[in-house]
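One chain follows as structure tokens, the form predicted on its own.
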Amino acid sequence: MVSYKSACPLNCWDNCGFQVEVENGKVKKIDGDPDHPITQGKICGRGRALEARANSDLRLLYPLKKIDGEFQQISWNQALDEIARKMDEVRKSTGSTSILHSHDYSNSGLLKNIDKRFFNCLGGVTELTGSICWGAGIEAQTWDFGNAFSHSPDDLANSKNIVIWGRNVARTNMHLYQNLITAKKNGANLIVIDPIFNATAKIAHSYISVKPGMDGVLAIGIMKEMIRLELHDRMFIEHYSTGFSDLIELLDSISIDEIERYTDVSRETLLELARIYHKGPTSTFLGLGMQRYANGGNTIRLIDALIAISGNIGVPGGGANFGHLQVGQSFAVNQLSLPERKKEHRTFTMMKQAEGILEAVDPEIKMVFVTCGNPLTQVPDTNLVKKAFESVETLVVVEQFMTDTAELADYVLPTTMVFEEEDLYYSSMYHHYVNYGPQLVSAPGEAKSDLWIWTELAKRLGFGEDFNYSKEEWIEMGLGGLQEKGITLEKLKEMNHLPLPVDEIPWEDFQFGTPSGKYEFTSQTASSKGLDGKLKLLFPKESSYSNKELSEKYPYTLLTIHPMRSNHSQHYHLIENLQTIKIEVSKDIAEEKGLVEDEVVRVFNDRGELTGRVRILPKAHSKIVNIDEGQWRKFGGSVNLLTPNGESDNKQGSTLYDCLVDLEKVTS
């Protein structure tokens, strides 16, 4: 057995670095590297369990054919030629923006960018803007300070104060949580403010509920309190921020009553919460659950603009520490993808890409082009969006596994996973390093990569010129002026990992990325966009004070939180356990109902309804309902069979959490 460094490919908040022991061509452990910075040895349940993943007798093996409704083995040759030939027919016939390209973010690696890259030259197709996970934030965070960046996970030995806001790190960020039991003993104040008390609330020295979708209203009471009390920063707003007056305007339109009631928050918590930000440095890490409301994007900029008026912007140990899109704007992404190659272009947003096959008209979409993702499950309104690929001429996905987009395709072409490929690993969440991940083991079957696929089409497509590169000179192209700063392939495969040349702490000149140079409490690039810049009084859509009439008919808040086994939809097929849909109760609810655990019940709405078992969780928010999102629907269906899909205030995020369903005990 042979023990190498490589690195964890999720699309996750860590980008681990792994130690992996190959014996006899197969991968057979995975654990920690001891020796990665930031990781530090320690991997989570979803890392280990890509050695299942890569072994598993269910992967696919061979390009594969829908033919009279069953899927048939086909040669590459023929898929590729035949997949050519359509796509062809299709850009001479109607126009390349015919074809649809859905793509999520399931695998981190640089190299995934060469999809965009062969889109592009094909001459431009429908792509998708926005993102079902964050994108209500990073918009958010790019109208307040001009980009979305986080401070170094070593600048935590800094803060004073910790504010853990709608996240629970114990599950999706481990290595922050590891760094807050640090901090905590060596004297940081730890606070987490979410519905539901989780694994992080544990070991916080304070645990605020607030209702679901009404953090940002919250966010206003601390600031009216901070005002109250002169607790604000004058220098920074003077100097350094515009639009102040406006939102000192929002605060003054509503009172500290009506705040604790929409927020169900005291104003004792309310004055504690702002003596904490002024008596700094204090941190924020915003979590991605409540930007995913039709008020999503407003609630960070709320957050933000608390954060920025108490001093903490710019300031070792502060910070609204929500993505770190310095990370991924390192590389040369645009060298690889070649955006001016481009001759056609239109956008559907991720959230409402099933409406716009559907309605799409000069040019319909006739063709859809599936990679890094399974919408099927992943996308809201499952049930919209299986009418939707169901009604497009041709469907090909390129999959690891049978998903469930997988079984509607026309053609599944089977790709390779991390340790079959070499590629280089980061993550633009948490940390700023980037991790080598050589080839370790062939793929099995007839897989092959990503890469391989864009290349042979681009053969037959005419513009294979554009794909005559070799996998280092690849690597080298997106490295891009980094080799001028150290940071070479041929170091990164010495030292397995390197860290990307990002300010440690963001914003520290106060020289920001907005129009105006200074902190926008009043966006001019929302009014650059058409969207009004000013901070508000917003509302979840799907909530008794937007909707009393739908609150009524379904009284409960549905969240979907991350799976702590699978990333989202990846794992499912592969843990028996996770094989059963779970639905977690709040007290109230199981009292009002008559329920207990593991009694059988529906939960529904008029987008859909699914089944499970009860769970009832210890302590949480009155009215809600928690349902793990990823399900297959082979062991039941997804929960986004509930979910709506809205977008948020600024165009860019998903509602998936701003969702009203009733449930009842199934009898039979």
Ligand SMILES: Nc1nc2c(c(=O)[nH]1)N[C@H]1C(S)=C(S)[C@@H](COP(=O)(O)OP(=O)(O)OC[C@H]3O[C@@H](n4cnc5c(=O)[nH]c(N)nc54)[C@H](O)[C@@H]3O)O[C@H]1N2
Given for the second form:
Amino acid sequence: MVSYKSACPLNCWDNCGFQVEVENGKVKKIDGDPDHPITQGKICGRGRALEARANSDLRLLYPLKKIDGEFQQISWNQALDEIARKMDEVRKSTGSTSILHSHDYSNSGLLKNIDKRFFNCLGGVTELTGSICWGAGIEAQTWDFGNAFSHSPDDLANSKNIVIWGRNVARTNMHLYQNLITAKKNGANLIVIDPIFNATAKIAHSYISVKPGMDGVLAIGIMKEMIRLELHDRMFIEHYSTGFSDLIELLDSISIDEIERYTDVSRETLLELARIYHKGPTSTFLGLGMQRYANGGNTIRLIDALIAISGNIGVPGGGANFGHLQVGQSFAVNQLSLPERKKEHRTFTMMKQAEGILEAVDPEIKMVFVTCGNPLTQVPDTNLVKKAFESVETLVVVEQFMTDTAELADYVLPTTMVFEEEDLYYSSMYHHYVNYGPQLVSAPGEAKSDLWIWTELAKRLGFGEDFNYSKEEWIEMGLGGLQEKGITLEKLKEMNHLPLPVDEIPWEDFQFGTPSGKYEFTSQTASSKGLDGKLKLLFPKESSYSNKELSEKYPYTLLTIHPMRSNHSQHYHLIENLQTIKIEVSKDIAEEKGLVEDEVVRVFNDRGELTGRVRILPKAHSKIVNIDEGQWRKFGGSVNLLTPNGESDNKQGSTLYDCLVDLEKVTS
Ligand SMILES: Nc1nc2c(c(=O)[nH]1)N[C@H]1C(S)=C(S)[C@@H](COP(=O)(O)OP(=O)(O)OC[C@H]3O[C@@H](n4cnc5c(=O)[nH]c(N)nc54)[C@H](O)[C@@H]3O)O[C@H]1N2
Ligand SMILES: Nc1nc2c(c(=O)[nH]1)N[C@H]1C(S)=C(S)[C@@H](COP(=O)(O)OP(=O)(O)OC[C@H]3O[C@@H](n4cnc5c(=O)[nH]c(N)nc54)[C@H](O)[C@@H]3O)O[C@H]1N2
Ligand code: SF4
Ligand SMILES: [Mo]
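So the form predicted on its own is up there; where is the form predicted in complex with this ligand?
Below, the chain from earlier opens the complete complex, with every other chain and molecule after it.
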């Protein structure tokens, strides 16, 4: 048994360092790397289960082609020749934008960015913009600050108060959870704001249960109290911000009574939170749940505004921690992806990819190429996604397993996993270390890396020279200017992880990345995109405030949060007791419908339905149902059968949690 350092490739806040034991050419065990400064030897079950994932009998081993409705094994040469020929035909007949590249970010490897290079060199295809994950919040912070940056994890030691606002830390971000426990021991005050009393709420000094989608209104309430008591940071507002008078106009337009009604949060709590934000430094960790609503961008902007007026921007122990884009922006991604090679270009938003496929004309979509994503499970409105993906002439899916999306494909190409290919791993979410992942074992069967697949297709399509680089050269290309700062491949091989040169306390000089160089309460970036840059009072789309009729027909809000033991859809097929649908309901719903634990119920709306077993959440906000996302069709189906494919107010995010349903007992 030999032990090697490696890294977790999963799309996650934590980007852990691994220690991997290898015996007879197989991965035997995965543990945390005790020398990793942030992740410190601790990893979660999803990371550990990558051993089972890598060695699973269910791995795809050979290229497959669907003939008369059945998959048949074919050679790589046949698969690549046929796919390249089809791409060339499409490119010559209706143009390269007849091809859609559908993807997400299921693997955080640097070289996974090379997919874009392939499609750019092909001449430019239809690409996805925005993000169903965090698009609304990233755009919101870009409007406010000019970018979306987080404080370094160590800075938490400087916080007097820590507000966890809509982030399920104990489940999704385990090293922040560890940090919270330490900070608590050192005297920090911990507040959790969430409609679900989650495991992080259990360790908090105060838990605030908010009505889903109403966090922006809550922030308005806190700001009103702060200004009434003159606790706001006049210096920051006067010198380093624009648009404050527009904000005041908004605050004046709504009463504390109304705010209590909209949010279900009392005026005493608003006042307490105003004091907490004033008596900083207060760090805020914004989660992604609360921006997956039609008003999601405005929600994040109102919380940013609260953090700004309370003097918690650019100071140690403060911060509006949402994404950490400084990390990804450190790499030479454009050198890898060659955007200048595009000749044609068209975009669909990630949320509306199904509608895009079905409605596209001039040219229509003839071919869809899926990499690093499982849209049939993960993209909202599964029935529409299915219809769209079935409608195209050729669907190619590059996968490790026969997912719901792969089942629909005309060609399935088997790909490698983390320990079978060399890469660097980073996450633009929580910390600023890049990890090195060497190739430790050979791939099973004929599985090949995504990079190999792009290279072989490029050769067949006449731009092979753009892919004629060694692994080392690719990684060095992606490192770009970092190499001059000492972050070289050689050093990474030696050290396994290195910190990237990012600001540990962003905006410390109060020079913001916005058009005005100031913090913008009213955004010029929004205006330049033809959108209203003022902060507003906005509600979720599927709520009694926006659609009374719908809320009478479907009275409950469906949240679809991230599963504890799976990273999205990646672990369900490996863990037997995940293979059922658990329908969590707030206590009032159980009482209203006379439900008991384990009872079978059907959840439904106009888009679809799901059946599963009841779990009662005694402390959740009223009228809430939750079904964890990521479930496979063969184990009952994805919760996205129910979710809407809307775009957030700023067009860049999803409305996954902005979803009304009803439910009924299944009697038989
Ligand atoms: N175990 C596990 N961890 C993961 C992942 C996974 O699949 N499994 N996925 C990773 C990825 S890609 C991401 S994006 C992150 C996401 O990390 P998080 O943001 O922590 O996860 P979510 O599940 O999106 O939801 C977070 C919280 O938002 C709350 N919430 C929902 N609606 C509202 C609202 O209106 N207001 C407030 N205040 N709270 C609300 C939910 O109750 C939940 O507690 O997790 C990463 N980590
Ligand atoms: N209802 C609901 N839906 C959601 C969410 C939610 O909270 N609620 N969360 C959303 C969020 S935050 C996210 S980030 C998305 C995630 O959506 P996805 O990224 O689509 O989900 P995953 O299940 O992580 O991964 C998709 C597939 O990528 C494959 N894969 C892994 N590594 C590689 C690789 O190296 N190469 C290739 N070609 N394939 C690989 C895996 O086998 C897996 O089947 O889901 C979103 N969908
Ligand atoms: S899934 Fe996240 S917490 Fe778990 S091992 Fe991977 S990076 Fe770490
Ligand atoms: Mo995500």
